[in-house]
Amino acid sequence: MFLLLLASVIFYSFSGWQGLLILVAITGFNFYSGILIDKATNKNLPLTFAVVVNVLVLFIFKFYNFFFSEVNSLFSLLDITVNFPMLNLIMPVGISYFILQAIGYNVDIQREMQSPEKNFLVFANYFLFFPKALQGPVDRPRLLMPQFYEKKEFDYARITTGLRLIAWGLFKKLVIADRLGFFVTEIYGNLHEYSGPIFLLAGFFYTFQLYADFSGYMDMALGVATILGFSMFRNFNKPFAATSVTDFWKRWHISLSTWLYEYVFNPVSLYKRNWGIWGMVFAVFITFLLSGLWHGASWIFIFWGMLNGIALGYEIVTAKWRKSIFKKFSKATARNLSIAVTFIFTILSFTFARANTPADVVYIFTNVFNFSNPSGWLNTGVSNFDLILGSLGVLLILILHWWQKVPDMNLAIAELPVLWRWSFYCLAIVFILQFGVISGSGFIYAQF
């Protein structure tokens, strides 16, 4: 357990020693803060004590600039002369993922849903554990930290289990990924050399970026944490085959969605639950504001997650209405229906996502529809193969989204014959190293 701790800890110390200090002071805070809520008669003190204090290290490092850089734009309107400096301090590494962990644990102790843990080693292994260091999952302590008491021997199975999430995980990231990446960065990046549908074509592309990049990563990471003995949160769930908003949050980032029903939307719920169902809206808005807010110090992220907040608003208003519709098609018409209508949504919203400004949106969403340059419509200077080997990369997600007789893609190599098996490896591997981008790009879900 020492030596895993030690991996951790050196993964940590390539970002900066000063981020790997910041995250093992929050994490000795954490560790004697679950203590003190175990043994106070009244815990919501030192409850909020703890939140208050994991809250304030993230606003520092993630949202300072952001908030104080409007507080004195406002000044400046007001013509008041207060003027607030800004701080040039390096984010630690998945401080936020470190923050929601943190605050959930303390939580839970005071639900009395967790048991303070006492064996400061088997505390930081939890927290500190590196293959969740960069995008998460958020895993929950009560299922997690247990496993650190675990024994772990050698196991043949487990380990090429492991190899092939990382494998897969790889393929999505380097093969697909970095390759829409291409087109998705030379229009966001370029937005007014362009009009048209062709935005249309980068919200569907980025869409597929950026679930390739985060749903690779999380292979890799749930490989590694195999290959280790540790079983994770499976962190998505065919999000493109939802049937409306709320299902693809519960399919899309599984980890932080349920964080957020757990500790957001069930407290502000029941404190509004004398507003009935506007009770629900309500704490669904508060919840993906948050969220939105959580993802990034921005106003496109606000209003990203206060656009979801409103979708998820709508269906909770209109679920009676919207069901005696759908009764009036087939299940399948109105399955496909449905899915056609969440996926088109999601592409819109995650194009809100990834424009720089909110002045870009407008100009996006205003010019969308603007057919004046139908020539200069994929005339983007990415080449022809780009294009190819990523509309055939966002093909198969499709396939395996939608075909539901694809089998699980792990269990199925692993049955395969030996030889077809270690042929399948040796082609996986040439493939990616002959089309996968290797240019050291980062993840996108890194920046949240």
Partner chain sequence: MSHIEILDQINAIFRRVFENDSLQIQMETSADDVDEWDSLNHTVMIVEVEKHFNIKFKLKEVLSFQNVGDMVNIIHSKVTSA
Second form
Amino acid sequence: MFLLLLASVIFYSFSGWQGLLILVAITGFNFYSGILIDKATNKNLPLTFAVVVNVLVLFIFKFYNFFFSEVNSLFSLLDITVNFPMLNLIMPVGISYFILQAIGYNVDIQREMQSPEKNFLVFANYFLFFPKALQGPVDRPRLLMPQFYEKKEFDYARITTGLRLIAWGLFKKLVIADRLGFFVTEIYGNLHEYSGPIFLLAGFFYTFQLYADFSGYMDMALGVATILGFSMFRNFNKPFAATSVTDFWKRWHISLSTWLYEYVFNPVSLYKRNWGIWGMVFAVFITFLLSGLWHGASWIFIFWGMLNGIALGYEIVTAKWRKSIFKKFSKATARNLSIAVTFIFTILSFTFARANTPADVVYIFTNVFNFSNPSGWLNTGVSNFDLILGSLGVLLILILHWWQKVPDMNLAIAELPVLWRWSFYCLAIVFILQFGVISGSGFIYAQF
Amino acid sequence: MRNSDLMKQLLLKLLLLSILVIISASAVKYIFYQQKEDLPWAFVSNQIYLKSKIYEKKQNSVNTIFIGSSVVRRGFNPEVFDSLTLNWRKPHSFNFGVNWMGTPESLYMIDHILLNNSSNLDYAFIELSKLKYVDYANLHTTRATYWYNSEYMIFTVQAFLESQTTKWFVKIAALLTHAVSYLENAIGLDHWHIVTDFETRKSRLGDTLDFVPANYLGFDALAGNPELDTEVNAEENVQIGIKKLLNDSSGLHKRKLLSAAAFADAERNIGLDKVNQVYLEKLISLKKELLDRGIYPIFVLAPRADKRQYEEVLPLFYALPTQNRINIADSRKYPELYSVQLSADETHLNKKGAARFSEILANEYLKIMELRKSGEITQ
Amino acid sequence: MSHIEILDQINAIFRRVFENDSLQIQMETSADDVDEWDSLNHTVMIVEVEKHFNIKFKLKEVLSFQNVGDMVNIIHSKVTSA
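Return the form predicted together with its partner chain of this protein as a structure block, the form predicted alone having already been given.
All chains and molecules follow, beginning with the one already shown.
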């Protein structure tokens, strides 16, 4: 237990002691705020205080510069010179995830769904648990925290399951995501040198790069946690098989979606329940606006969040109507149609999200059908090898997502005869080593 | 079975799997790598690749070459050198200095440029370097891993173990980084990308090659050659380097004092007994091989070295025959090579400095030639 | 009004909202047990229940519902105290 905490602390300290110090401070704050909320007769006051402090911390690190540079430029439009100073802070690793969990913890105590943790060691272990440090999952304290009290025993099957998860995650990250990354970076990095449908391809590849990268990381984190004897949120569930945008968000970054559902959408929609269906549309819009903001402090993400909010709002309003239309088709056709429409929306939405500035978005969508530069179609300087291997990776993901009867690979492999199993392991690792993007291509020249 | 037994079993299986993976990866790499014969050894860095291509073009005229690090790259001006040695056999020299190049990578380089090529070469200057390890920032890069083969790995391990001047923790770090790089090379880490990407890069660099001026002889006065490298800010970077040096030249001054002290000690035979026999034997056998091919090797001590370099290289230098070595590192003899006026930064010379460097080299070279002419050297 | 009576009346509301005439709920029934019980219908159902019993849930109460029984208990306490 102490060792685990030490491992987590060491993990965080790689990114600098300042960040670690801030995280430890937040951990300490939430430890006491949880106890305080529990003891208070009017729980709302300490809860509000705790949430405000947590949000403020996130605001300072993530949004301060964005917000005040916008304020500054707004004032300069009005010919008033006000200069809010920009802060040059290094964002502590994982702070966005950290704050969400802290808020969730405090709210759960106020809702009496969670009793405050009295053991600081357990509490700190939960918050700083290193497998979820970088990109979540946004685990709920009520699910993960009790596991720190369980006695961990060596479990052969569990460890091999974890190792297989890690290998699969590495495959997705190194072979698929990083491969696709070459193309995506080239196009988005030199946007104005390209035009035409290549942007759709870039958006398409980016969607899969993001999925392979993120879910690959998730599998690795899950694998490490599994080896250590913890079960965490499964963050992805075949998102490209989603039949609606609503369904997509139940399959993509699930721990975040459910967090937003529990702590934003649900309270807001119930609070505005007298508005009927429009209360829900309002709630979903607010939820995705916040989600966009959380993803990144820029106009792009705000618009991206609103785009998704509009899509979900549309789905809420038209739910009954769409249902009646789908009744005219066979069940399979209806499903395939829904998947296709959702898939196209997903790609468009991520094409949007990857752009650097709103101006770039406008450029992409106004030039996507501009065929004036056909010679530059695939002449991007990205090697065919990257494109072919990346495309094969995309195909693999799509098969795994669209094929409904796909078996649980982890189990299927575990049940193979020993010779086949070992050959598979061996091949898979060799494949990752030789086909993955591992060695840095840039060689930093030292003196001499 | 008990848990501890299961744990042992698991660890054993993982070990076995790792060995299997290494064997099969090496096999895959070996089989497919051999088929790719047109993949040149120099594909690893633009600088090496382009220099080797330019040298290839000029192979018929070039008869003198200088192999070394960026100190050589930015210090040896073939034009100056050639013009000062006209009264002897007319040299056409080429600067094969490459950033960061040192032992053992430079030995591999010598193999490929000097020994494996039919050439018109008469003379080869070779910068003497300490045994290098792969520093952390460059670990896992293609450049760091491309040259390893069993022969060089064995030499590297033996030479590091033999070294009396290298501290134990440096030895451990060096052996570890070399072992990792060797292993990465053996199992073909990210191998397919390198192989397939080569075609793309070749065509891109081929275009670059067309822009190389006809009189380019490998000398780059700037940190990067904007025409050959991707480094676009070479000119700016030099300005930054000079500014930094003008602000604080204590580092350069230290190097000057270090050089004076090292050579003063050497003259009194202090520390010269710590010869790295493995390294020395390698140099001597290299020398013999080169002579067999009609190439006369001259080992050079370049200025502005650090402490470990002097400790390791000076005993080697003095163990080599006088007619095969040139020392232009001694700050007592050549204080100007340690002056701010001739510097681009703490370790590199500017254009004026390069002229002086080449002039001194030419003078020393002529001395050796006189000796050869008068028949005092029978080689 | 007893718990059983409340449950019966809620069942009628559930059948209407979830468009499922054969639906039979218990105190232990939760959203996982009813296919049509999603976040959309949940809100509609709450509004219908409030209308029917002429009560108003507090936000905190609604959020604390884990199953039908939780809701029935709250309704019971509200109806009897009124």
